[in-house]
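As a starting point, one isolated chain is supplied in structure tokens, in the form predicted on its own.
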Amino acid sequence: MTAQPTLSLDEISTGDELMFERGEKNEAFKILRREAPVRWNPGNEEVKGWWDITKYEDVLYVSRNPERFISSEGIVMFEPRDPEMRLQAANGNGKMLITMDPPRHVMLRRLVNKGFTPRAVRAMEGHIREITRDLLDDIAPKGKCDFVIDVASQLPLAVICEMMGLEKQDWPLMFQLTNKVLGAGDPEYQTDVPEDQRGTNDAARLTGNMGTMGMFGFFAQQLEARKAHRRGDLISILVDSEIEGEKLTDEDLLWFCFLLILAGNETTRNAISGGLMTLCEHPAERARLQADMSLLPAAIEEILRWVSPVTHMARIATEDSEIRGQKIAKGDRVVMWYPSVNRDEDIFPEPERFDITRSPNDHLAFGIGEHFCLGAGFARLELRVMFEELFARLPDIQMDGPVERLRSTFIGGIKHLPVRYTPA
């Protein structure tokens, strides 16, 4: 018997962070794909409207036309109606890789490409395995832990912090500030706001601003230290970099560092924790994998499709266009929903079935086109090493309580994942 949907089209608002926190997004996107694959959301009194793009082919079209749909005027769905708020919210637009358009985007990306090549990724495998084993050594005797806090968050955080040359004593601060910036709308991270005011839009704005200010203050000190003494890390490379004969400004450098630390740890954290949760929820597929770990590379691609750690990216139309008969006006914001396109029935047979041997599996969890995720190679490697080591060390690991999801429309985050296992 087919389960009846609990949502109707009229009830769905992709701007509702609680829908994502409750784990209802996949049901909502299934309805949108079927009934309104290109749908206008009018916004509200505080934020402007946007187009929801929920079909795979339409996201390809937007992603592969960067001159028609630009990144430099914002990559998230929310654009404040208040001009002053808009300027404040957009202060990173056009200033870092993820919010840049050609040709500067291409030139800036080349500065750090060398650190993310397949060869550079392979060279890090031994060290990534060492970090993973140390993390498992810490939790193995306990019999239970919070997998997100104790394991999943720590591996990618360690990798990107080491690549950037950050001291280990500063890693917890990077974790804390990342949560404030990317989890600004979640009351758990709104620690700078009185408790009775948490959960409001003002609390989210203040939290995001405090996180950004904290990052900039920290990295301003790092930049000064590298200018005095190079260390051979990513920050030192950036300090010495030039574009068309000109050094990067301090503002360029700060935004670059800001993006590297956020993108380098948050999304992989959620892919790892979401991957374990998914395998626990699909015991037959997990048993297949643990019986034959050669299936792991394909399983990782299915985890990425299923979890879709980055939930959306937005673009701004530079000219009038049309998608599936809907008129997109110049200046309109279009929002590409990756969890939706990764379950598009026209692309993925039986998309609601988790299949660790799915092939082909052309998911868009890392995006596509010029903004394809720079760190995709590291993410895949960290996932592979983590599950190889985890199932070798703690083969009976299971969830031990309800998962707590992040309240966010932008990141498919998991804040807490209690697990239990036989102490080792």
Second form
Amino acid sequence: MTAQPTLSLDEISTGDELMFERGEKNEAFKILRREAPVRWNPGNEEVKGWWDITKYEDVLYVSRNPERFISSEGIVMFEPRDPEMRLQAANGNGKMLITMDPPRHVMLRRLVNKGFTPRAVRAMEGHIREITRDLLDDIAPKGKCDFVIDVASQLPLAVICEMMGLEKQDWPLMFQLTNKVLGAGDPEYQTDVPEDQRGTNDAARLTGNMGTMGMFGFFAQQLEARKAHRRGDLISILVDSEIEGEKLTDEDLLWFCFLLILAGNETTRNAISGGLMTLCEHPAERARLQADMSLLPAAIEEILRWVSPVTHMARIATEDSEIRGQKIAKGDRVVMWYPSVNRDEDIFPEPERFDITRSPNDHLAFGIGEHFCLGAGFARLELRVMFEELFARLPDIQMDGPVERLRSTFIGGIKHLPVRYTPA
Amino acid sequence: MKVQVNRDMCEGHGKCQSAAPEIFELRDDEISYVLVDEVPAESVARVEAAIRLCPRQAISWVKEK
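Please show me the structure of the same protein in the form predicted together with its partner chain, now that we have looked at it in the form predicted on its own.
First the chain shown before, then all remaining chains and molecules of the complex.
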């Protein structure tokens, strides 16, 4: 972040994945907030333009008006100009909770939300602690590991896979396919493409499609198995669910599984690894926390604010409106940037200071309103249990080499985080 | 002024109860209930905070006819 102190507004495009991979987004958003808080990006020959929304109050406004700013025509920034490409990219629009509008969104969400309430989450704490301890048992004697691969990715993966009733032997496949879908633009995951052709838009499209098809093939089998024998897991509950007297179609069910597995394992992974990295980079705050672990819940909120694992959500305007003096036309795409609003100087005093006791800390890392993250309670619990167990077991854990970030404008991902510690 | 909680939206986060415990109560069904018919003047600011903080934006003033 400090390597690029002289970015200028003209040089900044939020469509530049490499800016995110290099870790320069916070610097860029600071300039956008100051100089062009609601800014039209014209896109390019391949993708349509969009509005960058970088101020907290404006993201609140958009989030609070889900009829005026809808989700069912796409939630990511890039919208292909080519109608054929558009069909390909948009085929999940309107079919998942995350790409659905009220009133159906409310009905569909109510099928599962009792499994995510504070009480449901609390009931899982013991089990989540067991999983965490097992993971730490595996790495503790080694003295070093890749924290993302060995720890941060494994806990959320285990939790969501168990909730969905997936066999342990299938978990690595879920990890792999998740990376292909959400990391489609990153050459590391473009393994279906010859090495010399990686890093292109075509490679990203192919990788994303391979990941999606792989997921659908896998979950089609899972659905068949649940239809033959219910198991009391989330998939079985969905198979039996009805909305207004009608069962969900197989297509509905497949998209539901697709969303649950992605949302459940990619985001918390990055909050955990981003959290450890941030604590390593702020030794005084880390020492304060390790001296008094009762500060952890507030520290987790600050980690969420600081890391903001999901970088954006897009909406489409259904009518003409005005945001901060800019005319938003019906049909325009607006993109809400969570890492930016979580460092908005008008809301957070000294936003560039990582303060584990910050209060109030009303960050929007989980969004707000109609589409508020369903799994927020699990994310917070997994983070708390992870840092409690990690610092009890490996209190001197430190970064051991450079972090490798995901090339993505959508997920603030960390692919690899080498760490070392005194073997225990 | 009257305040209401949309039961279809509420998911029991309890932010409203923390902001205005004299107005909102999270009950056993993990849904927030409004305890008063009329919000007294001294609670209005706290209810405003609850409306703003609710993760699901499930709380609103009842519009006067």
